[in-house]
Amino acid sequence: MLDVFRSIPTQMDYKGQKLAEQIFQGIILVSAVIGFIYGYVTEQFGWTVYIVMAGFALSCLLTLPPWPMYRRNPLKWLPVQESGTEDKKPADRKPKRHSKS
């Protein structure tokens, strides 16, 4: 059962994060405007709240899971390099010079 959860991708690339944020803000803004107008026309503030809450739920459903559209631009990581820091001794390092103010 746990293998099913481990196979689900959980990362999102930077462009995907930007897209998700734009979608989230757009849905919230549109639902707030529609909710305000509908609530104003019907003179029921409750409808405004319900419409904004529905927009919030829709935007969460569309932006919180890492859908494939948010993973189209994966980062290209550099290959692992063997570092030679174990061979250097503290005496081999150059002393830091502080600038005079």
Second form
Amino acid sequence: MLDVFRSIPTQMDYKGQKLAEQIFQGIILVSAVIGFIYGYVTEQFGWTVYIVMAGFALSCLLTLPPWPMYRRNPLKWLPVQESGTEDKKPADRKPKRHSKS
Amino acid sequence: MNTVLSRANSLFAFSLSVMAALTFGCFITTAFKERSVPVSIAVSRVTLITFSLMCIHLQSIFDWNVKQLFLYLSAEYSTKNNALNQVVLWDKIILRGDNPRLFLKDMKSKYFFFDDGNGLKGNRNVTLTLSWNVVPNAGLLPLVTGSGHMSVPFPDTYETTKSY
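After the form predicted alone, can we look at the form predicted together with the partner chain?
Okay, now the whole complex, with that chain kicking things off.
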């Protein structure tokens, strides 16, 4: 069953990763500031914790799944090369035999 | 940050660090607050101590960093062996959200007032004070004495134990 999960593509490209990190850090910091002020004003530290947890849930939703906005700059791979000698592994090399001589 | 697990790891660790910083902030905003309020105590009977307590200012101690208050009434006296003896007679826990105005009349002491070493018999000056322990959400637990007290002279004979 685990193979189903492994086959879902979850990668992002590099610019997408940077964007995701900025997004979740920003969301959690903003919710921490809002939560601190709200808890101080209403004199209940429990509300601070609830607001930070809500910020955590929101940033989970925004950054964990690989949304298309994180895939806008894909890496440019080189095209597949057809040359033969670099691809052979050393174990495959057999000593040359002059069969037809 | 390429896989879901690595992003989840970094997100969770960042949230926990932010939460720790907020808890420290909560501690710092209430660490230097003055927590002593005036209390009035009256004693109506000295043997098997019966007392009355009144304190209306306890609400000002409760802020966002206080979980509960542990109050106790202690009797202090001095003998020729020790300069200060303290005996706890009664205590009470007040949680957040409970009614913090104390109007207790003619309460009996919860614990027996044992005389440990013959110091109380005929003692001219026994002082009753109310103190409390502030139990916080984050930080230190200060022990504060209320700013009102009552002194009572004790009788010259012991009371024999009666059944309650």
